[in-house]
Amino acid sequence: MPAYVVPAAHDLFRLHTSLRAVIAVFALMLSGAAAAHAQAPAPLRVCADPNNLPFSNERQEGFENKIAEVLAAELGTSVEYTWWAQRRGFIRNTLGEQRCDVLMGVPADLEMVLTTQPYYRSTYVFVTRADRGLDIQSLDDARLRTLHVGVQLIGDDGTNTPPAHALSRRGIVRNVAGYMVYGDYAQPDPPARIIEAVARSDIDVALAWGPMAAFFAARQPVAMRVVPIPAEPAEARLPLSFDIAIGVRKGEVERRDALDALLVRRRSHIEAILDQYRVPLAAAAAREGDPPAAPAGAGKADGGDGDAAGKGT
């Protein structure tokens, strides 16, 4: 879910201490009782999925792996991972059991954890073969009623994603196939199956989370087109773009604030990583009192409308 112009976090960073002081506090928190005598800061303990590219994997090849490394480097330490498949109970069994302290890449409004300010915002996208020339730009495109459409399903119970709901509300159901986000975990990169299905012409178009879709579209043997699904007034209660943040345990305000400081400090590095992984970025969500927002998918996300094949990281 993906992706997803990076929201400015600095305007929310109002700590009155210097960054150096904040980092020192964070290091002390991580090291616990040993901090009193330890010279080196404790590792940045991250909970992550070992088989979930482009976000993370055990070989630390995902962009969330890279961002965690940037944050750890700022602390003068390294990343220590607790690997756990992102299935039901992931947060309870990792963060909840104190096995690790940080969840990279969670929705900014995730209620189960305390979240930082968003460090990017992405969106769902349309993915098609470039040689088909479909150029679908809207959920209201009449061709979606007859084409073979693929959508992502989430979780063990096959929960529908926002695009699946949007199609269903338009009566587009019979020509839609579901692809589990988690898929066959025995295979590498389970989320890639829906994009591979488009490349093989098993389906005509996939409606998928942007960061994942753009990453795997660039790795298919044929040219692929990735186009952000625009926000539409009719879908105001069903958002297609999401702010993404870092999660920590509820109540750990100092840890959260320290991470916010690091995100501000290393913002340019994080943006470079997101660009390297072709994460489609969406415009920041409008806030009360803001002027009218740019269309979702503006800016970088528009760059996905083209030949993505062979342009990997």
Second form
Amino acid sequence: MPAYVVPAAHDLFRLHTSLRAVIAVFALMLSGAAAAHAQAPAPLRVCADPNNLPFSNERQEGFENKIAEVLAAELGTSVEYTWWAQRRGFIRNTLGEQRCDVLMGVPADLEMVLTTQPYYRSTYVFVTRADRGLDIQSLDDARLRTLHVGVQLIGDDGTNTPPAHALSRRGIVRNVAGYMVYGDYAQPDPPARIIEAVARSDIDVALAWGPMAAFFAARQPVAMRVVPIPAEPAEARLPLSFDIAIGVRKGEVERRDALDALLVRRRSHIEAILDQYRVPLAAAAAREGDPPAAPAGAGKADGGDGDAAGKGT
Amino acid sequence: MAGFFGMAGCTGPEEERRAVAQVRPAQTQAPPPVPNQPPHEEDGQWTMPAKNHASTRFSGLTEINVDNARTMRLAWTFSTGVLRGHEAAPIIVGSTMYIVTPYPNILYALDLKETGAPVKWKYEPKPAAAAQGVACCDVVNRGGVHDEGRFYFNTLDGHAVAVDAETGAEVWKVKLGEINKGETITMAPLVVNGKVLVGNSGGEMGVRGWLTALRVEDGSTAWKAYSTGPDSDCLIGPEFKPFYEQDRGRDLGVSSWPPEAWKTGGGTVWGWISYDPESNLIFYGTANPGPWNPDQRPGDNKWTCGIFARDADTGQARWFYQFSPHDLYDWDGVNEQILTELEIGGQRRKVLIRPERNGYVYVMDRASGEVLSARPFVHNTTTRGVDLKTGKLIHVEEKSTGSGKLIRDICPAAPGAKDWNPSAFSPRTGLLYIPHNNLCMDFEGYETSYIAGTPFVGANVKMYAGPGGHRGLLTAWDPIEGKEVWKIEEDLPVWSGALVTAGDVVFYGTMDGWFKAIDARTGAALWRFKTGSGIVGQPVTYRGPDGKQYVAVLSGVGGWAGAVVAGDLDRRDGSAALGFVNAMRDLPDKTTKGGMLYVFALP
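The form predicted together with the partner chain, contrasted with the form predicted alone above:
What follows is the entire complex, opening with the chain shown before.
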């Protein structure tokens, strides 16, 4: 059961404390001093899902847990969690209720929060069993009309995952099975069911969000293939890649700026963690008004390619 | 800006007169035809959500009437201690009043024999806290029902509970829904022939809708009817004789969907149930299909967004009618159905009246499911009417939503011309009093959201006031003529239920906290009282142990429309609460949270 943290009475005090800590770190760097005798900085208060690998879990095994630790260490403090299922109302009940101050991973254009600069960009991917040799590279691959396709689903009212919209835009409907992102929360890592369905051959190909897909693909008993889904044409206005940033409450510019500084300073460390978790990375975001950029075909995107095949764990 | 009744502080007589002047009187002075009703014996109680199985929300009490309502005074109050949206109807049996709060779903019994109605006992079901994160639109509860010494209600975390009405002792408690799969329960149950009828909520989460009948003795399941899937799951058998051709055929709950999609197809049952003892049929509505965007679920998506008539004892379906096949706009078909008899075309018909989200008041033959009339009661840009031969809704193609389309001026908006909040029907005036919305919306394309680590895109929905600029209405509707007799324009959506009495007084509340008494025949304002918070509850009336008539209502803003206040949503984010916040940005300036019961009487 998640432990709910009582919100701080004076959140601004904490903010200032964090800022002081950042300034102190910089001062230490410049002066080369060995130790600071300043008051211990307040913990980094993170809102996170206790059951949502590879992002976070209560045992702090997710990559967002690891990155939070890196940032907290840089501040000379520790991470304090408020655990809350990441469902509708998550932001309202955590950040909104001042129970915690930081969301480690949110889309950089999420309207509900103030975001840092993005620290990674990922993409939706095709997931298949390596032994099927399907090698699907495009949403326009004719085989998507006949194969048993699985896609992540969410919400209502015309709301859904981008690949679900992309399939219906092409009239690919009757051979498609939906897998709820919400899933059954009584089970571990509920969104992982769609990847397990590929491994079991319940479906031939899954269209799923890269970080989750690559992580669980590597944990199936058979070798899997993870391929980024190329961008949709501009007129579809449908992004398949998203910049991911850290989110704070709207208006908390100082906190956001302090986090931005930390992200710059620990960039290489953060990239190493993303690499370790095989997060498929996409090329940087296009300028506003441009169509979403195609995921990089080389370099980091390979982290999500066939290379991510499970080794029979 | 018309009909701005609810301006805080404007209580002077001049304001009252101005407000009255804004009421649109009936075109003709002749009273509407009075339908021939079965004799009504008034026991002064309010034992079930809609007062009676016919769901009229009509009380035969006359002590408070058109002539004296203006002298009504506050009699007593009671704070529930809960801050979310209070949508329940108080239930009054003998000398006890029962109140069910939003989550954490506390049941209070208040002793009406004592001055000030102190708490007799309270029962706390302690629902799982995680259920709050699952509920779609505030953590509301629509109340309970009394039957033969027991009080029955449901909890947000998917349980049905039976409590001894005298002592508050729990008799049984059964788990019906699985919150881990997104299933919650918010509806008020109804008891029919020794069975408690309960349905689920959570269509947005991929939940499959159902209505179940529990035996009053022990809460065990007598039958369970799903809203999607094979006929055997939907309790569709040889007795099923729908009026229209499109509803006939085998396993339409499967074949009107892409393969397997019915398994997560929605059609939840979170609204109202009516019962006709003569035919032994129950009538209830099913919510919208989910969770696919419309393009991804071609077909009529049966049996969502429609109404089922079922045998009350076996659950076997008798007929079905679909108000909004292949729903595009989130028009849950869960509204109330009023059972009465009307003279239509020179014939006396046993009818069911349904003011529906899609903007039409349907009058249906309740034995056969035939639509006798379907007349628009709001500004409507999405459909052109209902073909009475085929029973089909006629869509305006250019207003069809779909992936990535930009569509403006969709009226009515997602909450519909009227949401869950129930209307009242007076057999004396022959009029239906409909509390409802005047809202339109734009689908402006994609906006990013994020759940469980997965980015997704939603229609960027923005709701706003429809023509006239007012967001709510109380409409007095003549179901025989299929036209409005008078209406009161309200600034905010009217999210409370309505009540009408044999004193010819209509009661309803506004989201900025005004509780109002209206002349049922003319629409003239008789009286009003400013409660502490916005009203989204259901007013009731009863005769107290002292013989006096009282009127009671829960104040406490919330629900989908009030989420900007009850849920502390960020009013800068217009798309919050599925786009409702855009239409309700000013609500935090007009009301604050707080659950409180108000009880009124003559001096």
